[in-house]
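Coming up is one lone chain in structure tokens, specifically the form predicted on its own.
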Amino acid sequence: MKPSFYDLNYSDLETLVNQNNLNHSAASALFNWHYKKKENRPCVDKLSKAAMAFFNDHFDFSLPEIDTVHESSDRTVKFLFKLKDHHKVETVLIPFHNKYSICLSSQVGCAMNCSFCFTGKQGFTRNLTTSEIVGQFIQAWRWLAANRPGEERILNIVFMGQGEPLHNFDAVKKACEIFLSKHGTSVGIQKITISTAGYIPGLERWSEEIPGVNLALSLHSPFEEKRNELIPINKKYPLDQVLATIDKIPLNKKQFVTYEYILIKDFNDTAEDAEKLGALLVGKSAYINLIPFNAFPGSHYKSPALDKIEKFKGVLDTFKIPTLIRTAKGDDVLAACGQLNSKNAPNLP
């Protein structure tokens, strides 16, 4: 089997061009011609046919394969893509002021089992590689091309769809790698976000290898016993400790660290626990995103009323912390955050 040619970074191409005696310029044209213009028949554009062949003879060029497609009221789309070796994964692009952001997964499945999110049921099968995570992006972006021409624009990035983007750092970081490059799709800096459960080993690889992305923690309580049941790696990687490994992790100039609290009815959406977060993250460059919780298949957890959850937010005012309420974008057809599934979602209109 040919190794795919969208696992290759920049770095990685112009190596493998010198290595070949291939004319130096052709990784810039089969980077603007695959990742700038999106296209996906072979190169034809200032490349060599020397180049043209050795690519065309070694590497493979297809990308996952769109399964099925469901629209919300709201435009928001998700799809299922079906992989190689048929595993499924899901991607969301949600609309925004006629641009969209993408919600990308990086894992089939998920290994952290948190008890707020459908992704988790499904268990873990196996790490998403490079060219399956780019992927997405690209057949998103091509569907959008063909299926609402003019609004092809994928603004912004998100790991926050199945799997922990820390759990598969390698394939995530190359990714972003060929996102951010300006031979490619151009994508800014903080335009991407990778949201974690607080993986230690992957946020303690941060600094070093991605300074600069945004970085966002599914935080969900303050308190360690009710973590624990909401995020059950938390009884391995505490809290504590993992907001002491973000502390490290340097910020560029008006750049905040995200902090998710997904608000379930009766368990943590007390003044008490609104508190609590507030004395945690006060001081810090924080911004928090309040999520009422979607509902799943399956779940016993509900959402708060209104009211509960705007008393939480003004509690969180008083520490001046920003702070805003995630209207659900999707969540008629299972797209919303938490409701991603590709193995046991049930059959939608």
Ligand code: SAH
The other form holds:
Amino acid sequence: MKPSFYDLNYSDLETLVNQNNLNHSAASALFNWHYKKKENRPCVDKLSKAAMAFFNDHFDFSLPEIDTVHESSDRTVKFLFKLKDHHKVETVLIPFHNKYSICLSSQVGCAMNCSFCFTGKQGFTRNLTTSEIVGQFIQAWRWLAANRPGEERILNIVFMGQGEPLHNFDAVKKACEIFLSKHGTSVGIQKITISTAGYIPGLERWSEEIPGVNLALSLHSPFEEKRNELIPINKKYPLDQVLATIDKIPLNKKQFVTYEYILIKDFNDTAEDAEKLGALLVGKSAYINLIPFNAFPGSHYKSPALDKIEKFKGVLDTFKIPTLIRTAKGDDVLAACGQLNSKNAPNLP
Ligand code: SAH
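Next up, can you give the form predicted in complex with this ligand of this protein, since the form predicted on its own came first?
Starting with the chain above, the whole complex follows.
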């Protein structure tokens, strides 16, 4: 099988062009064609005959296929992608004012096994390749261009779909390099966010390898015991060490770390939880996202009532930590946080 063109970052491509004595503009021509224009036919622009033949002969230009699409009443779009080995992953487009954030998957399933997450229930199958990550973006963009013309603007990229992105660091890093390349999609670094359950080996690589990319930590409880129950890898990488590792990552002036906190009824939603959370994060460049628990088939947790959620936020306000209550989008098609499961998802209309 030929290697995928979409596994190459710009410098890989330049190296190939030089090694094979192809015309110098070939790398920028190819990135422009496949990433800026997002064409899905072979590049015919500014490429010498030799370069055209070389890339067509040696590389595969296919992308993950869209298997199904579910459009929510709030215009959220959930894609199920079919990969070459027939495994499936999900990707979500989240609308805001006719523009979109894209929520990308980084693995087939997930090894973290978090107790509140539907993806965790399907177990871990394998890492996605860079081309399978980048492919989700391009295919979603093409779908928008075809189905919602004029709306093909994807402004934010968040790694909050299936999988633990830091557990697949190399492929995720290369996908970020491709998104950031000025020769292609040219996404601003401040527009990319990677969310982690607190996988320290990846956090330790952050400053050197993906500096400037935004970080979100799934925190969910300030108490180690409770966090162990929610996020089993907390036993290996405890929260205090995770936070200390994050504190060492330099931030730009206007940058902050997002701390995600799922509110689960009668589990982590009391004033005491909020006080401890506030005390833990006060003084940091922090932003808290409160996410009322999203139910999925077979889940036994529940979301607290709205007044309880607002009280929780009220406590955090006293610490002057900016806090947002994140309303669920796309939950009628199981596209909200933690509802992605490409193995056991029920059939939807
Ligand atoms: N593995 C990464 C990214 C995937 S999860 C991580 O743990 O951060 C993306 C976000 O959805 C995380 O904050 C996760 O905790 C949250 N999430 C998972 N299941 C959820 C559920 N049932 N309800 C609400 N949020 C959930």
